[in-house]
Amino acid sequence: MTPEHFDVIVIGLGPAGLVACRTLAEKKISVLGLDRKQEIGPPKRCAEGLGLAWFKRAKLKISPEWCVHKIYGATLFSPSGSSVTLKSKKLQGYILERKILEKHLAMDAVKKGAKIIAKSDVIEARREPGRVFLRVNNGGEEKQYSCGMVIACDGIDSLIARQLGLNTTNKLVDVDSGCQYEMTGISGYDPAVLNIYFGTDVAPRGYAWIFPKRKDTANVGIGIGGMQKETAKYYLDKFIASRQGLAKGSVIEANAGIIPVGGFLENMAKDSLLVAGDAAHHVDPVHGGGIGIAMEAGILAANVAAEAVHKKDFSEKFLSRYNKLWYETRGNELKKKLRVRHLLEQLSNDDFNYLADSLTIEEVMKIASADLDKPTKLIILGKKLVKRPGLAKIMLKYLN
């Protein structure tokens, strides 16, 4: 059987691999697209928030169909209860019905020229002179292909890029477990922001959320860090057993996984292979975002992937740049970010009351703004830190 060849296939069609297509045929390469779930956006992997800026970098038009619910803020509750809100008069961003926005992605690159096939399963990835050959199930039919490269997409276990020489393992440390319900028919929260809820009682290197979605509609969920004992089922059914305006709700969609946030792979690319998503750690390591990164992760790699076709050099050592490319774009800022991750799994619960009490909304905003200097946000910190010199000595750490 002599294998279907295309220059450049995409493994894993999430967010990151379905965008990397639509890049590759948007500049007349030969792409091809296999997922091995039969139907494209199911299941939903995350809490859907998107913000506008995201919407910009990846080339998204705002629709009506799966942008369908808008955002406007954030509310943060330590675990006392008090809160802090920063909420704006623009928008910020939107709910998503992530399903549906992965199939106007599919449509949208094969509309400019990629080919996508759903229920194909890699069973073998293996180099050959000058090429990668995979073999496929497809729907119970074993099929052949062969590329010039590969970018996985594949999630954080990767099978594609462990086959073709290239460690993506997380250690334990580095990855939370999430649990989510859809939930309708629910109340007692703030459908213009994301409610966010903190304390090592709620949820133990992490935190719970509500993200509205529709009317009386929200994604409620929790993130813990991967070696707690309980699972996060346990923290997020106490959770809204724990909330009247919750517990007498309904649930009419349950998603778990596993979420990397940390272990940054410092390289990216093996000969005739890039990794970009989940597989590639490409993940906010604070709140457990992806779809934006990944998103981004994926044109840079359908980007350099397209540069090597061209040139006909499929090296590490050429697709190397992909590295330098995503630090200097995404991955220096993810590092400072994962430092922040360090700075709250230190924090306890008394720490995160006394924060929560006193600071302001102004002096949130202040500390968050880019445009504030180090020693302003340390004069402002310092000034609220200096009867709890345990959480100061903390705090000062991660911000030198």
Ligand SMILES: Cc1cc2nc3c(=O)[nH]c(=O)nc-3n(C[C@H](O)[C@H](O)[C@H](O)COP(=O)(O)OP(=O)(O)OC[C@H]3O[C@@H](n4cnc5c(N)ncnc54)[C@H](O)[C@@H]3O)c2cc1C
Second form
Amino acid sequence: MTPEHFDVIVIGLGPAGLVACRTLAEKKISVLGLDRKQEIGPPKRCAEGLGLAWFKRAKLKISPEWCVHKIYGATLFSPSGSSVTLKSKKLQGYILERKILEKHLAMDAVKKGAKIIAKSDVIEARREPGRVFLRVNNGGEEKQYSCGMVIACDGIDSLIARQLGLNTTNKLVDVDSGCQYEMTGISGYDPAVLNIYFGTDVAPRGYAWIFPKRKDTANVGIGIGGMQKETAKYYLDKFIASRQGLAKGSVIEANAGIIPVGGFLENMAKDSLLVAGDAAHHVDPVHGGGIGIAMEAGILAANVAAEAVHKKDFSEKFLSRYNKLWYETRGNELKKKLRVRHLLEQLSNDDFNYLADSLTIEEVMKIASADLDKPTKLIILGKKLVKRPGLAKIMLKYLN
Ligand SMILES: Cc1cc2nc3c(=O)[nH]c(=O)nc-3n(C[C@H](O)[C@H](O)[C@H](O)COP(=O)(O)OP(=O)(O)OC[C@H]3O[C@@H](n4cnc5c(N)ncnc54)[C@H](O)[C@@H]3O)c2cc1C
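Switch from the form predicted on its own to the form predicted together with the named molecule and print that structure.
Now the full complex is given, and it begins with the chain already shown.
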């Protein structure tokens, strides 16, 4: 039987894939979206925080259906318990009900002309002259599809991209392990901000978080660097047990996942293939957030795929324009953030405590600001770090 043919098939329907389907459908390209999950949305594997700017960038509607809690900033806790709060009067972002957002995105893409099929596990992708051929396990039944090209949005360590010749494997050192509970009946945190906890005892090479979601309810989680003796669950349970306000609560959902924080792929295109989202390691290396970045990448990939369909050119040479667009739009910024991550990884508990105790909020804002020139930042830091030459050396290396 001749397999059903589409111009583009998007594999994996998380934020990247869903927005790619929507964008292609808006451009009247015939597009099929496939996901192995039996339901678009769950499991969430996510703390569901999304900054306000991403709504505009990804053309997302702000709706009370999926924007369930307003966030005005963040409080950062040092290992000794000192804290720095960066809070604004202006809204900074939302905690999502991500499962509902994703279902909405799927319905929106379909309304615009995409076809979407859940419970469709792509088990083989192979190139044939002039097309890509897919074998799919659709709820126990084998189906076959073909297309001009594939956008692989199939998450961390994308199998599809690898089958089509692009190595997406992460090194163990470049991933964080995340474990999270949605908890209810809890207290002891500021519900207006993201509460973030540092320290090698709390979360080695990472941080713990309380992202408030509803009254007395929050996503409580932990992300730790890839090669630790204990699991992320061990550290999360320890974190919860050490806080009365959390320990008395109940777990209403548990998730775990891997976060690719080691920097995105240099090349994200091959003949008939583009890769977007976690599959291309499109994650903010400092905090591990990837929803917005995945959607932005999904839109860029879909725009390039639409051009390729119109030009009937699915060659790597043509599709490589996606790499350039990515660097211009987000890649260059993420490269700088990777350096910040490397800086943070070098700080000890004492360094974190010292910074939290000695820098004022105004100074933190100035150092973080893009408006301030480097010499002024160096003067602020220099004055503070004169008693800690080791830390000054690390900071200088980053600023340079
Ligand atoms: C614990 C944790 C907390 C996080 N918190 C946040 C946060 O607060 N804010 C934030 O911005 N980011 C957060 N992230 C990161 C964010 O969840 C990801 O970056 C984001 O989901 C990436 O989207 P994606 O579309 O690329 O991939 P995914 O959401 O992983 O989607 C990939 C999809 O591909 C499907 N798939 C895989 N293989 C196949 C196949 N062969 N055939 C068919 N389908 C397939 C999967 O079923 C899945 O639906 C968190 C991550 C973790 C682990």
